[in-house]
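Next up: a single chain in structure tokens, the form predicted on its own.
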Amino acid sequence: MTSSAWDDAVTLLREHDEVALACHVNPDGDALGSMLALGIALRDMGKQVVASWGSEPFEIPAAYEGLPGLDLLVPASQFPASPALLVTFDTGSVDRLGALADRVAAAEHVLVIDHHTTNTCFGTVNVIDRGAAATAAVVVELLDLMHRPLTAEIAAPVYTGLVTDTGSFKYAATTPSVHLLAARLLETGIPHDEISRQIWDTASFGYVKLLGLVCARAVLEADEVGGLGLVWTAIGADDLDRYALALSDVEGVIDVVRMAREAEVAVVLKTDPEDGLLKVSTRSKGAVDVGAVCASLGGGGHRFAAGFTSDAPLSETMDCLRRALAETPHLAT
């Protein structure tokens, strides 16, 4: 990515009175944390913003009810049809943007802010940062070249997206620079116990009872990924249904199914309710680059997280998966 990148996407931002935002489907932290903060920047300069995602039911993930700037979502039905500027977060093509999609084709600017490896480039100004911990820390480089003061108001939903994507400060991507970053945050007096117990240590009881079957079904097989192990589990529409949760209630689970020692790869696939597709997540531990498999089989990520749809039975899913993992070449670690 070039300078001229970062220079473009500051003018689109400063020239636009009025910015449609949005995220990819089912958001996750990152996705709605990156898109709320530069929301509320944009705001705070004037601004008219509307954001949203292309996913129904446009609901919002209780992990992230208490974030500041909530008021900015609309549905997708309420989106604009022809932006003058639409501005993409943490979404590395344009099928992941779902009902928003043709919405890139009919905006006259399209600004991709990401940094996932497997970005599609599909805007008129992209701004890829690969090398960053997450979409939110790329929207604080924007707001800096801006000269945008980081409220704490701004500060919450990028601390939402950093600590998601870094998985609390455990994963790879968690570099010095992610401390210093996570510092200038806390700096600005955000709640971060109260952000981090939302995302991490607070579920319904049915997620509880959920959590406890699909760890039950679930299957080792250690000779796969050329012997490094695979473990993996489903979650049905049924069991969404039997507890009254939605798929961005489970997110949580491949982070339980991943801590098998005896497997370097983790796979959780979930029967979508509105469509009745797979929508596979998968995990590393460092060992295999789950980015590029997921990438092979139309999806993508980052090297150790990363995911994929998938309109076959579980059971074609898993062959097809068993057989890209077993191609794979192994990292050194």
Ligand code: AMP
Given for the second form:
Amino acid sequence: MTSSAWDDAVTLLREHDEVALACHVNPDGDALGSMLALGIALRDMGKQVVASWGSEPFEIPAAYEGLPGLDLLVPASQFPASPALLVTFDTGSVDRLGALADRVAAAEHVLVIDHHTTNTCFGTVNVIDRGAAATAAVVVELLDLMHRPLTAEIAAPVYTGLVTDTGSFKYAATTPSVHLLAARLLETGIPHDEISRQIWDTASFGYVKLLGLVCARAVLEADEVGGLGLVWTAIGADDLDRYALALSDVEGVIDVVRMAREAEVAVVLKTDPEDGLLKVSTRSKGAVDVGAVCASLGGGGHRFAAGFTSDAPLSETMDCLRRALAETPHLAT
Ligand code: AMP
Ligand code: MN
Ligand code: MN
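Next, give the form predicted in complex with adenosine monophosphate (AMP), keeping in mind that what was shown is the form predicted on its own.
And the full complex, kicking off with our chain again.
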């Protein structure tokens, strides 16, 4: 990426009084956090801002209900049809915008802000830092370039994105600059302990029950992934219904399944109650590039955390995935 992309992004944001923000479907902490952070900053600059995502249900995931800037959100049905400036967050490709994907062609300018290695650069201006731990960190770089202050209101959603995508500062993406950024965010006085508790340590009793159920049905296949091992489980729409859970409530299941040391790769297949499609989450421990594997199956993500969507039945989807994992080269670790 050229430095002029950053300059072009600053110019676009300065010159537009109305800005439409969109993040990827079924938003996680980084998608929502990075979008709200820039949205609040733009509103502080006196601009008209709307923000949304293109999947149902249009409900704030429980962990993010306390974030500032939620009043910027509008349902996809109220999102401008042809915005002068569309800004996308944490979105590696146009299809990840779901119902808002058509706004990319309809907008006059599209600014893509992201950190996915698989990003397709679908914007008219692309600010993509593939080394960044979170899109939220890229937003702070932009705000610094614009000489905008990092207020506590902005810092809270940024921290949400950073803590989500680094797994609470545990993943390899946690560089010294991540901790320096975290220090800046904490200096604004944000309730970081409460933010983390909501993300990692708070769930309904139904979730605890579901966790037991899906962990009990997990399968270990030691010979898969070229002998490195595969562990996987599935969450059906009926499971979600039984325990009154949304898809966004079960994002953390993969973090439990991937604990199994016998397996290099962990997989959770979730049936989306809205469209009936399988949302497949994959994680590896460093010896396999699951981002490349998922990209080959029509999805994307990062090297060690990636996903794809499948319209095939579960057993067929697992067969495809096993085949792709068996063929993928083992990285030097
Ligand atoms: P998840 O397993 O949903 O937590 O996603 C892990 C990573 O893979 C995130 O960076 C997602 O943005 C990305 N990802 C998940 N599903 C898809 C998909 N269908 N297409 C592209 N990227 C995806
Ligand atoms: Mn994301
Ligand atoms: Mn991200």
